[in-house]
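Below, in structure tokens: the form predicted alone, a single chain.
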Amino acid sequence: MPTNRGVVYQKPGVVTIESIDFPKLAIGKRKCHHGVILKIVSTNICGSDQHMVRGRTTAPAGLVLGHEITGEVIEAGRDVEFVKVGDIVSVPFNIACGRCRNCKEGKTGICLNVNPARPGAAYGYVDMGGWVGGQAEYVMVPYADFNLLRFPDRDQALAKIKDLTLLSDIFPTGYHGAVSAGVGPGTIVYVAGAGPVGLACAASCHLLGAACVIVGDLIPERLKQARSFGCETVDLRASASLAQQIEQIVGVPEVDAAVDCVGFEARGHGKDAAVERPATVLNSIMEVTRAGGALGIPGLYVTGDPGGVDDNAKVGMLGIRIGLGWAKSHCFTTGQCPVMRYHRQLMQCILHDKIQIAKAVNVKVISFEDSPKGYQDFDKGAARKFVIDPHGMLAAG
């Protein structure tokens, strides 16, 4: 009988590697003829995973983590027509049926058929449909013909796998944040947060032709990483306000577009940098975005946060200055990135050397056994994107 292992959330601050069931082409008691089984080539630790591991969601003990998946097809259901055994594929983190109204409108982040609790599903994530996560050696992926992005050449894919592994989530998510904020040629843009999604967003802003990309964070190492590929930076620990620091860079205290790549665990700025202030980023980007500008909000906000700073925060009710956004006619875009809207085009940018996204987010490949340590290092604010290599395929390459 084939074996499988997964990275499992046990309790706040604790993940372990455990033996888990080998995947079957089944959803519950039903056969999943439209699915495939993947041998995981690479699977990444995401900031969204870290929210769960910190105990900041209602995630249950025993959850197999991981929604950023790249794999090799080793078995395909009878109804899979266009994906073949041996293909190397990228798996969008949001699971979509391809049949419902939202999927047909390209809103694959809020598919209506893959989560009985609410629209939208993801692998290995709390309240997202109960799908087994991909920080494992093998995983089952449903609706394979619709969901999977097949890489056109196996050898080319493995040669660029550290870049291509980012197509499952953070590259499209960062790009979506930039696009939804209206970033284009000549734009002055502020990106809040220099974690992996923020760095991917900043790199995407350059790809979209932004004239100046300003990245803000509290961690000097992450700001250094943003500067490594041409970003301006603001240190949010400084006494000078965000607007003042932006004015020092571009001459005026405002930007054309802003992107929140932080989410609900935001901290205050300046003297409040050590204090959690969940609405800080949303309010600050409204302050510095020009009238008529747009705000992209790919940063995660949740409806259940046991560690919230007050009763409102625990259910996702934040003190947002909506009157300011209304007065400035701001446009807000929130929610999961619909990965399939962008991943094919971004794959081509990688394959044709238009972007070095792995270098921008500082990918570090780790072994499967080192996954728990990867979580610990990431939680300390490491300026890296940790990519897990379950079968040694990246190390061999």
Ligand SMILES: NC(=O)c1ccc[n+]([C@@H]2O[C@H](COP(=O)([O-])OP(=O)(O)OC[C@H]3O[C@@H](n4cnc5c(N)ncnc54)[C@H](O)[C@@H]3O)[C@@H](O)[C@H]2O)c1
The other form holds:
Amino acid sequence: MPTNRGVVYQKPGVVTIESIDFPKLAIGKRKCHHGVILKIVSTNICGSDQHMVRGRTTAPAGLVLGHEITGEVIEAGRDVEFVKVGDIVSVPFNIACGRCRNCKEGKTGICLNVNPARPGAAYGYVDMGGWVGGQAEYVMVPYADFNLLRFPDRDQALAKIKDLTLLSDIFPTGYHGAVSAGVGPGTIVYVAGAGPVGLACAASCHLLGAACVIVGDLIPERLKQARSFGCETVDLRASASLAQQIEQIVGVPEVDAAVDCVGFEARGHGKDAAVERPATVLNSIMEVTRAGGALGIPGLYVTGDPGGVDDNAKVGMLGIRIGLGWAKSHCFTTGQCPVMRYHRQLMQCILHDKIQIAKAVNVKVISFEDSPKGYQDFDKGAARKFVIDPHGMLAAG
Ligand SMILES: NC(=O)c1ccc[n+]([C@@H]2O[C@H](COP(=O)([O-])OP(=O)(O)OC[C@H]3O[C@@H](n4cnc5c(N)ncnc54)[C@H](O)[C@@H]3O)[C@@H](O)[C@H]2O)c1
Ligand SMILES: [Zn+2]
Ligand SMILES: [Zn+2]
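Compare with the form predicted alone: the form predicted together with the ligand:
And the full complex, kicking off with our chain again.
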């Protein structure tokens, strides 16, 4: 039996590399004939992982992390018809059965059959069905024919792997944020957050034809990264309000569309920049978005947060000024990105050089041994997207 290693959450601030079981084509005691085993080519660290690693969720010790997976199929179950051993594939972070009502409607982020506790599942994530994570050497993927996106050519895929690795989550997620905010040709859009999701969203806004993409954050290095590919930026530590800074850029204190790429660990603005204000981004995007505009909210909000700022925040109840949003007839879209809705088209944009997404989010490839350090550096706010290379395949390329 080959061996396997995984990146494991131990306690707030601590992840370690541990020996873990080699995956089997099984879900508990049940055989999983529709699954495949992947040798992992690349697996990325995400801001969503950080919520767990900072102790801001109810994630248990011992959880094998990792939901952003690209791999090579090394074994296929009896009922896998179309995916073949040797294929290089992108794995949507959402696990979906392809058979339930929501999957049939394309809502693969809230599949009804993959998590007994609630709709929606993911690899290596708290409350997401107990599926083993893919920051590992090998992982099992169920419902493989439905879930996997096969890259057309192995050599081409490995040559563009730093871009293609972003198809498992942040590129579709950022793009979904932009699409759900109604971004199209000529749009003026505000993207809150210049982490990897915010940067992927900003690059997606350009791809969709936005006239002006304004990115806000409190970390200068990340704002600089946003400017490197043509975004305007606002520094939310400044005393000028978000609306005032937007006015300085576009002449009016208003945008057509806005996307929250921050989530519940949001910092306050101006004099509150050092403290957590979980509803700040939601309230500020309602404030600056024009009446009739739409808000994309890929930033994560949780149902349980042991570190919440007050008793309400601990159960995900935030002080949102819904009256303002209502008065402006805003509509908003929350939830997991249904990755499969977008990943094929975005793969083609990468393969045909329509976008330099790895460059936009500043991908840095790290060895498996360096994953704990990658977590630390990312937590400090490095303007990087860390991509783990478990078998040295990226380093070799
Ligand atoms: N919906 C989905 O499917 C999905 C998928 C992936 C990630 N996410 C979520 O998207 C969010 C961003 O992910 P990431 O990897 O970029 O994380 P990240 O933590 O690297 O980035 C968040 C950024 O927001 C900034 N920020 C904090 N307060 C702010 C404020 N008030 N205004 C503007 N910026 C502020 C931080 O400085 C940081 O740079 C996370 O909540 C993550 O869980 C959701
Ligand atoms: Zn992710
Ligand atoms: Zn389903």
